[in-house]
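The chain below stands alone and is given in structure tokens; this is the form predicted on its own.
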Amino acid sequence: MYRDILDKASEGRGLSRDEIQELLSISGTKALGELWETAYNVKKEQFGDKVFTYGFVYFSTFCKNNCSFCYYRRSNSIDRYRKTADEIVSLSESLQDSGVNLVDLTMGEDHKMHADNCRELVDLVRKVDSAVSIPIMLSPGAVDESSFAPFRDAGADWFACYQETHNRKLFAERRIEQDYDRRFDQRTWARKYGMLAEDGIMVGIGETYADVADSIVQMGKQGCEQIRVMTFVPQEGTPMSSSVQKSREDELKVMAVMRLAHPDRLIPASLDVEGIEGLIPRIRAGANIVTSIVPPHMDLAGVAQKDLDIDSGRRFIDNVIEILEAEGCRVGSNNEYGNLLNTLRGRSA
């Protein structure tokens, strides 16, 4: 019974891979909220009231690769931008000066940017770690195993790159020509050379519950130690513009099990699918962690909705702070995230 697994998680004792497996089965009203309600439990266990912040800096929108999910593929004719070190530089203190606890610098698979052993975008993390205060987390895509030890010492402080699937048959499918193993072993590499790793799946693209468990079971056993759920979102100029999206349930479901299964990991609840309107169902279901926070007016897009609810300013942090208190929560000092980070890095030493 889903009740005794919920009973099992709250207490601390673990989740199987069988027992992942019949959260993600779980439907229903009562037993939904019953699950969201434990996760959310758990995460305060864990975390208190504590909600960190995450400033989104999506720099360059070009892309080598032709994902059939991504608006950004390389094949889709689409105007595309590539800010300058000066741009981004001064895009990271304006988040900084806003209150955010991190900035994460991210593009597409630029080839400009991975050239010469990523020595530009090596360049740019040096540039933005001189300029800000807080954390940085970069995510360039997949790079070359050589490319770890000079970004930690240009001041990165997370490494992100999500697997999306850890099916290989559909990882073929949807991350079309790529090498399954390489982008594996992105978060391998990372925590090899001292910096935190971010895993992250999609929900919605052909998965199946069990490959959801299998995902959430192998973030885990990697050691990742921020793991995140995002629904996909069908884009223009696509194979899957005209799949039909699945519900919110199905996302904020994951992201319960995930905190059940791994509850001292950071979820992040991304406004980059529903924007502000998604922040509190993704918190009440165990997220502590708010991301593609992006300001108004400065010409950035977002990767799920490249434009929801950025230029309106809803996205920005002044609106998320009001919309967390509101619910009970606060955005945590950077003295206590630095602290978080420290733990972390200790586990993983």
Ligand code: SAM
Contents of the next structure:
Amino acid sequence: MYRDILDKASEGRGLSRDEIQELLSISGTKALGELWETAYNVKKEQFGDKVFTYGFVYFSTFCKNNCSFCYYRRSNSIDRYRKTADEIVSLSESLQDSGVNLVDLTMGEDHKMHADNCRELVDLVRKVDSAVSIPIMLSPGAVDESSFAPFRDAGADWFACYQETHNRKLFAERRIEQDYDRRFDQRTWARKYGMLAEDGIMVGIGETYADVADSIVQMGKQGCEQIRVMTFVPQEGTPMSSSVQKSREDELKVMAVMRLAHPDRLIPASLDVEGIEGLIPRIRAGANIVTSIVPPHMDLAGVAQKDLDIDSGRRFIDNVIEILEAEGCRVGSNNEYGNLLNTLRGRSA
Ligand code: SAM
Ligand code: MD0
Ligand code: SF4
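So the form predicted on its own is up there; where is the form predicted in complex with the named molecule?
Full assembly next; the chain just shown is listed first.
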């Protein structure tokens, strides 16, 4: 019975793989409401009313890969950009000034940045790190193990690389011509060299509840400090352009079950799926981080939603804070975020 499983989770007794799958299969307004409420309470016990905010700088949209779900896949003939180091530094500074707790430097798998053992990328991280005092997350795709120590030394605190699914067959269909194990190892390597790591999955790419349950279990085992789920948003010009986007409920359900299975992990509410409209439902389902905060009028794109809510400023920090406060949340300070990272580091040491 789902009620017993929810009670078990709220008492902090952990969840088995089968219990995770059972929770993923629940439906109906009453049961879903109970699921979200339990997840929200567990989040509150762990993190109180605090929510942290991450600024997003998608600095190069060039990519050598051909993921079937992604707008930026190499076969899509779109306009692309690559920001200069100076531009990226000043974007990061203005994000810091605006009050976000972290800057996420994200790119497509851009040949130029990956060349020569990621020399340019390491330089870039070093420059951003000397310009800002908030933590840095790096999301560069899959790189060689030899790049991790240089990333860490240059000042990257976090490394994000999402498996999307832990079903190897589905991975092969979606992340075309990419190596499952190499992608999985990115997060192991990041942690081995002293960085924090983020894993993530997508819903709506052909997965079953059994696949999602496996992912949630594997995310627990790998130990990444931050874990996420995002709904796949169909993209023009891609093989999945006419797929149907799953409902918000699907993502919220997975998010809540992640929170119950792994109470102490950071879980983002991404503004990149539904824009600002999607924020509060995700917070109510147990998220404690807001990601994909993008400054307006800087010609920066999102990933799943390349322009939704960006130039209107609706996806910028002031608006996010106002909405969170109206919900009774408090935006955590940089000091509090720094303390949280120290705790996470201590836990994985
Ligand atoms: N290129 C790097 C990589 O793939 O790891 C880093 C950035 S990539 C654009 C970040 C993530 O965006 C992907 O791992 C995927 O989870 C998500 N994403 C890409 N296209 C998406 C879409 N159409 N809908 C939802 N999420 C998407
Ligand atoms: C987000 N668009 O947080 C960003 C992206 C990459 N580390 C994160 C998927 O939604
Ligand atoms: Fe490239 Fe990342 Fe998009 Fe895949 S998800 S095509 S690696 S930008």
